[in-house]
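What follows is a single chain, given as structure tokens, in the form predicted on its own.
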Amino acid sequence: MKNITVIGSGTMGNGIAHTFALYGFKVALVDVNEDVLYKGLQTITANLDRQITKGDISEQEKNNALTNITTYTDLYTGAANADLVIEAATENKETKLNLFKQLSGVCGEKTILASNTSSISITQIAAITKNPGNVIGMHFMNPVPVMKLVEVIRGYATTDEVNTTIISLAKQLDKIPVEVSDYPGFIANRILMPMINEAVYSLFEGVAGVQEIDTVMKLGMAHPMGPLQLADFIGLDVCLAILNVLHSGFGNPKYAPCPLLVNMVAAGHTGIKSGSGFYKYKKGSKDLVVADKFNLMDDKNLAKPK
């Protein structure tokens, strides 16, 4: 397995492409938007430079990795010769189903089709393809070049051979694969998203402010990042989409997204990518100032964290 196609050049897609290319795989990075592809390559280059600065890789390894990546805007051209396709498009079921239906017609019978989905059923995705046994979940964590975990999600029809191949492949990338069952949210987000949602409810109900909630979880529970800052990092729209999958999939009201989260997404405050979420972000960086707990979106109530 040497030819890897990654669909989507956003945060997760370019991170996955970066990782495979650095480990010597030939990577086809596919995105319909040429500007997004260019930005994805810029991000990969900047992250490789960061690894050089930290002493993790050499200049030659960076150059080899960039040489291993070829970009495409056409799905057929980019995926036709792939041994493995990893879909890293937006967390939307219809988008993913449409992509996998197309991939099923483009790729060979032996090509493994993997999704980086963080919550959507692998079984449902596989059912739209010609070879559901070749479909599997390969959920990387953000930032991909740094985080060790890969959730490997086996669908109802996924074969033993495909499952074993993907687990072995993850290890080749110096990742730690963990096999989980195909239920909404899998493990990572089934546990993480209710915690984030409860943090949003605590803010919504005035129990504590943004800084206070995050500080309690960082200092009291040894979390490297508080749940509200983490939600901004993930994207509030992504958090909302995952909670909706959990709520719909289990039919349990405990997964219902907090009204504050719903309103913030509707207003376009989706976190770092929009410049504001539970925190406000300086343009072009992740530096932040915290919003007042009762006036989240009122610029007059912003204050730098202590």
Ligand SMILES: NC(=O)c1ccc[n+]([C@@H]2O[C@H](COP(=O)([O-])OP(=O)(O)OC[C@H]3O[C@@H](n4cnc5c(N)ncnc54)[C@H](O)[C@@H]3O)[C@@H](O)[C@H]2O)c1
Given for the second form:
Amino acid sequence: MKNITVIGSGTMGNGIAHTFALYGFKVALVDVNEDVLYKGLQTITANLDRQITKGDISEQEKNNALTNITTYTDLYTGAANADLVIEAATENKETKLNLFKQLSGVCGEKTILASNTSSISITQIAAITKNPGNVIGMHFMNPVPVMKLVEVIRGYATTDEVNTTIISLAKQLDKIPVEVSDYPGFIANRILMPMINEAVYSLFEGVAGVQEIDTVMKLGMAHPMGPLQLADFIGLDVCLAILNVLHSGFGNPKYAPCPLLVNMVAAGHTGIKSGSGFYKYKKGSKDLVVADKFNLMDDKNLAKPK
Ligand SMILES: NC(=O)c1ccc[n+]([C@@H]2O[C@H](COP(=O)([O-])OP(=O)(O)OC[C@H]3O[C@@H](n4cnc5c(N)ncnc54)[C@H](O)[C@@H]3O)[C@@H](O)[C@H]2O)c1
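Could the form predicted together with this ligand be shown next, to go alongside the form predicted on its own?
After this comes the whole thing, all chains and molecules, with the earlier chain placed first.
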């Protein structure tokens, strides 16, 4: 396993490319246009610099990692030589099915096709390909270079060989793989998203403000980050998409996304990536932490209706 193709250079894709490149793999990073790829590379460079400052890597390791990454806007060229493809495109079923159909046409019989999806059925994705046994979920956590967990999701047809290969690959990256079955949201988001949704509902119903909710969960439950800040970090659009998958997948109203979350996404307040969500962020800042805080209830456009 040497050549890795990563599809999508957004929040997760650039982190996955960063991690593989740092561990010596050749990475083909694919996205829809040059601008997003450039932004992805800028983020990777800034995050490698952060690792140098922390003393985790050397300047030489940073340069080697950057040399290992090549960018492509054409899926066919980017995926043609892949031993493993990791799809980290937008959390949308049609987008993923379309991508896997194309990948199935361009990749060799032995290429493993993995999805970093947070919630969409690996079995459904696999069913659109020629070799469903080669399809698996490889769910990294955000930020990828830092977080240890990789949720490994076996689809209905995933072979033992593919499962074993992905588990040992995750270990090669110094990650800790955990195997789970293919049901909506798997484990991570099946548990996390209802908590985030409940935090948004608590805000929507005026039970407490943004900072109060996050402070209760940080100081009371020893969470390193409150649920609303975490939602900003994940992307509110991603949270909404996952909740919709849980809601339709289980047919249970307990997963219905809070109308405030729906409104915020419609208004373009998607969290850190847009500069505002439950908190506001310094424009262009690569800092993963909140720059200046505001209370959502002060925002006329987003505040709960009286
Ligand atoms: N954000 C998180 O914390 C997080 C954590 C774990 C998993 N995920 C999952 O990772 C995936 C990516 O999420 P993200 O947060 O990085 O999203 P994002 O919006 O930051 O990035 C998605 C990228 O995919 C690109 N893209 C869309 N369609 C494409 C196509 N046809 N070909 C190539 N590129 C395409 C977009 O241009 C964009 O750059 C989703 O499935 C999401 O559920 C997200």
